[in-house]
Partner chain sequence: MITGELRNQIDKLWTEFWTGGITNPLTVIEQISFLMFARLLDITETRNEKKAERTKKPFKKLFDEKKQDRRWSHFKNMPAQEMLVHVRDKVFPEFKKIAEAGVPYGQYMKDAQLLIQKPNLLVSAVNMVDDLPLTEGDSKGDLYEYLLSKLTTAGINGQFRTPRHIIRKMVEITDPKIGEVVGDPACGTGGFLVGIMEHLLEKNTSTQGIIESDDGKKTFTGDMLKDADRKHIRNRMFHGFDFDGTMLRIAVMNLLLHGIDAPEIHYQDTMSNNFTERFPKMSEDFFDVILANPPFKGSLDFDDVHPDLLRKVKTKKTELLFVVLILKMMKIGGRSATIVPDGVLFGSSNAHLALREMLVDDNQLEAVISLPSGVFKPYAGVSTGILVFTKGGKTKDVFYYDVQADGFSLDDKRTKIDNDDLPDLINRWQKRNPKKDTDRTGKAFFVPADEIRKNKYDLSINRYKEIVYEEDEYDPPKEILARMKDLEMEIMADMDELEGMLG
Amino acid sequence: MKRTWEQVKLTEICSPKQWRTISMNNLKKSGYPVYGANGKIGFYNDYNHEQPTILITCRGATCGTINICEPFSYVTGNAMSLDNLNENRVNLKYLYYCLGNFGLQNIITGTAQPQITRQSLDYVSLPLPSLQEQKRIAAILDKADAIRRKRQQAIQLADEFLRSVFLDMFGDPVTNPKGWEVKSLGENLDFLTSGSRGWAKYYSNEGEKFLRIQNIGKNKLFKNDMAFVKPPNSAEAKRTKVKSGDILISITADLGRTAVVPDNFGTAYINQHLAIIRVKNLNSIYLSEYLASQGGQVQIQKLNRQGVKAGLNFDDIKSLKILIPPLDLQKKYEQIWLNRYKFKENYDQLTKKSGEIFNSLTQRAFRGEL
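Would you share the structure of the sequence above as one chain, the form predicted on its own?
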């Protein structure tokens, strides 16, 4: 931080306040936007903020997240609103980026229910250059943030495009308007197994990939939080080693996440929270997308029996009903999906790069180096 910059307490430049919370039952389908712990949650017939205001999530797992509400919004008590911002001293967007950069983790209390209180914000202090300098910094970070967000939106649009293509080609899996043959997954299974247990002792900084539930999405394979193992030479290792084209599905906790192991993925194994599905006379990409669709998820959630720990067993997986369109149509969808996958991989790299640039700019900005 530059020596000429002032260091001020957050509570000297604004008045943090928790407003009355609205019951979810009282939210409307339209009206003034309502902000809760994680941003916009609905609408209401009244507002308590005429101007954009910085909001700090003050309860729950996302405690400390920073948002800005729209003009004429209702902010509930699940977010701390930084009211009465002294605009003669601080720029709103500067403060938004500054809080995001320094973070609020050190003032979060509570383990079962993390929270940030009004009193804890008394301990937050921030660097405050001149108002002109704040606006300059905010403008630079706005541009970098816009690039990052546009790339994220492009990836989301690509996902939505694929969902639309799937529905157009195969119809709604719930209603089956195209009248495809329906079979149980068990009739098309070639191999089914769950992952290895007790492999913590094989964890390593390098070695073979070890796929866990966080690596699996909705027909997506995430490679950015990969664990590695030095596997034993055992029957269990041979059984839980994945192959190209395998469908992976989560079978505990967050049930029904799916992904397909791509070509040239290298050697990898799964842990006990995942299962490997190998199929015959079905295309893996089609099946994974089918299971990730609303129709597939509805079936999977019905198997999540109330009152017991969430889990899918082999009989559950075999019982899933699958629409069986012609194989050449499934392969046509696979080709579209693979083209999108290449696009997404390129954009993932660009998004990662723009995120790194944004973080670097942010850190330099608040060190006074921009």
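Positions refer to the first chain, counted from 1. None of these values were measured; they are calculated from a predicted model. What changes on going to the form predicted in complex with its partner chain:
Regarding the hinge between rigid parts between the two forms, the matching entry from Q113, D348, K280, S204 is D348.
The smaller of the two rigid parts turns by 22° against the larger between the two forms, as judged from C-alpha superpositions.
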The other form holds:
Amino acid sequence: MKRTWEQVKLTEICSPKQWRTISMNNLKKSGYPVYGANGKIGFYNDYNHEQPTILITCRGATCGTINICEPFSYVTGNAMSLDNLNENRVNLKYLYYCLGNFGLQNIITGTAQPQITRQSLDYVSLPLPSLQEQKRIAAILDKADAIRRKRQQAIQLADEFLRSVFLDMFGDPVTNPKGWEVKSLGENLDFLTSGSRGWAKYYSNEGEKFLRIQNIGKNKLFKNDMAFVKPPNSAEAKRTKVKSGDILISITADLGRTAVVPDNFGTAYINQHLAIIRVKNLNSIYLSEYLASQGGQVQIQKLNRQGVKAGLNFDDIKSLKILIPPLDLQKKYEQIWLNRYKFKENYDQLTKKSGEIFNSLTQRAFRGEL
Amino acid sequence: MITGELRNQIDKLWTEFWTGGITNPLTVIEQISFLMFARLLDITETRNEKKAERTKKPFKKLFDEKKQDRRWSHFKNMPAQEMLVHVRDKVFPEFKKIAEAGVPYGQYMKDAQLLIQKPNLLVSAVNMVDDLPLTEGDSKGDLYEYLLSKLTTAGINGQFRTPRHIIRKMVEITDPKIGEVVGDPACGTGGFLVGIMEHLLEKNTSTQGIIESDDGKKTFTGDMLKDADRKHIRNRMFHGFDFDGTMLRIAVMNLLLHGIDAPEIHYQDTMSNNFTERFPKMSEDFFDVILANPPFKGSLDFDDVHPDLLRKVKTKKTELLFVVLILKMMKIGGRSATIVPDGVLFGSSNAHLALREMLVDDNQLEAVISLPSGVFKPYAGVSTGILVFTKGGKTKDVFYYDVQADGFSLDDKRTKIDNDDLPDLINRWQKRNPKKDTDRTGKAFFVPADEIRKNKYDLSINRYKEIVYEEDEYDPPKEILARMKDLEMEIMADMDELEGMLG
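What I would like now is the form predicted in complex with its partner chain, since the data block earlier showed the form predicted on its own; can you produce it?
Time for the whole complex; same chain goes first.
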């Protein structure tokens, strides 16, 4: 840190205060926004802050998180609001990034219920360069933050795009406006099996991939949080090994998540919460997206056996009604999907990078190296 | 009416039992029941004595001259240590003799054992029981129900107390009437029978007969019941079976305090071979109404199960066998509302199918009421439904109702909430009409039996309920693509700007 930068106690430049908490029952549907422990929780007919103010979450699991409230909002006692900020000395945005950078983890007290108290804030001090320098730092970090956010938005848009193309090409799966032929999944089924039970004993730190419910989503395969097994040489292992083009579907608990096994995925097995659907005369990507769509999900939820735990059996899966558009149209969708998918991988990379840029800039800014 | 003060007293006694080393709530209730029984004997005796004095007619004494010290009024004021020894060694053994002498409810008390070992605890318990308004007609039952509400752990065989508000709705749906015979093949604490009794009183009370207490709770005196009706209620109407001795004692005490002083409550495994031998009449074509929440996971002595039941449905699952048993016990035209776990409604084993076929094809399945899975918390989170059926005939249309809230939160706390489908359930049931109730997106609708047959007799509500479908809405792909391009450009510009700022 530059030696010329003054170290100032937080309580010298503002007065932290916990305002009165209002009961959840008194929240309204509209009005002034109410800030709880971590962000907006509803609306109320009164406000206690006219100006944007920095809020520190002071109770619960998210203790230490920093937010800024909108003008005219009600801040409850679950967040410490840094009132009467001395704006001749400190810039709000600078303080926001600065607190975020140094973190407040070391002043959290309480074991069962973490908390930050007014007293413990006495121990927080911050580097304070000239107001002009503060504004410069805040502007740079704001920009880097905006890039980071827009990257995340871009990913959401890419997902939305794929769904939109699907609806555009095939129409809504339930109302079937394009009048495609409807068949049950059983008629186009080549192979259907559920995963292995009791493979915990084969878990290992390396080996073959073992796919679990958290690895699949809405026609999406997640490769982080992967488990590995050293599989036995058994009929069960042969049966539950995936092939490229297989559609995976969750059949217990959170029903109807789907994913397609991509080319060159390598050897992988499924556990008992998943099933493999291998189809004929039907495109896997099309089917997986179909099942992930609103219309597919409605069908699956209807079949849900509401026992102690939700579940689907093979008859249920076979009975799913599928719209059968011409194969070349399905293929066309697959191509767009694969194309976007490649894009998305790039996107993920870029998003990660934009996060890194932000972190790097923050670190340097408060070291005085910017 | 059970007042706040009385409630506090019971709560206090409860903690005293805990600190006195008796922590099983069933045991606590049993011990309190024994003491109540001791006091009731004394009350009966005193009443008879007074009557004899007036009429100058002799009566059969429960306590003979030499044993007057066994009476409640005698020992209740003894010093603590002395009282403990006296009650343990003299009073409780006396119950056996009295039982043999033929007090109607005596037989259940004959194995009574005093488990209280701290003299002070006994004194507290005796004092509390002495304060209980056992002589006042209508409040005794409420009081005992309050005690029972403290049963919050399930028994070894998976017995748990059916929530009273669910019981009341099952009673209202089957609507038992005076003159009919009602039963429960696995009665536990007798909740269903008490529910029926309360229903009868409510139906047979004039406006003048309703006593309203300060906190607005109504007590129904049943002033329109004729003497013959009362006699029927007391002696012939109610039947319950269970094979847990403690439960039986509690059930008898519960019914007794609700004004049924000679109920037919029997120690009997109704699933067993000897049910037909010991109770040939009651085990077949006997009941007008059966209400039950039979055990779902209870262990079963398979070799002892009556072959008649297995012939129809070969299984070890008690929840299936009990439905068969209930059908057997009822008269043609007899009505039942029975709680079953959801598996009964859709299970795919041969036994499951056979049972459902029997319900739909050889009897009249009237309704399937789906309950939310938190109804039996904190005992169990199991998902259940109520089957309503009539013995004999053939099913035409089945009434479905999807209960999503029962007026209590569906977590372990079960705190009272405003959301309650049960009043609407009764309303829709009473106004049901297969021609009009066809909207399958609503809470109540009819499903024709043929459709159920086509679906492999699957009775689960999800098979027939329709979810209101909302179409997915997205902007056209080209618009999204344009937005993506714009966003990319913005990001590029942002990055250039950032570069400039860094100088």
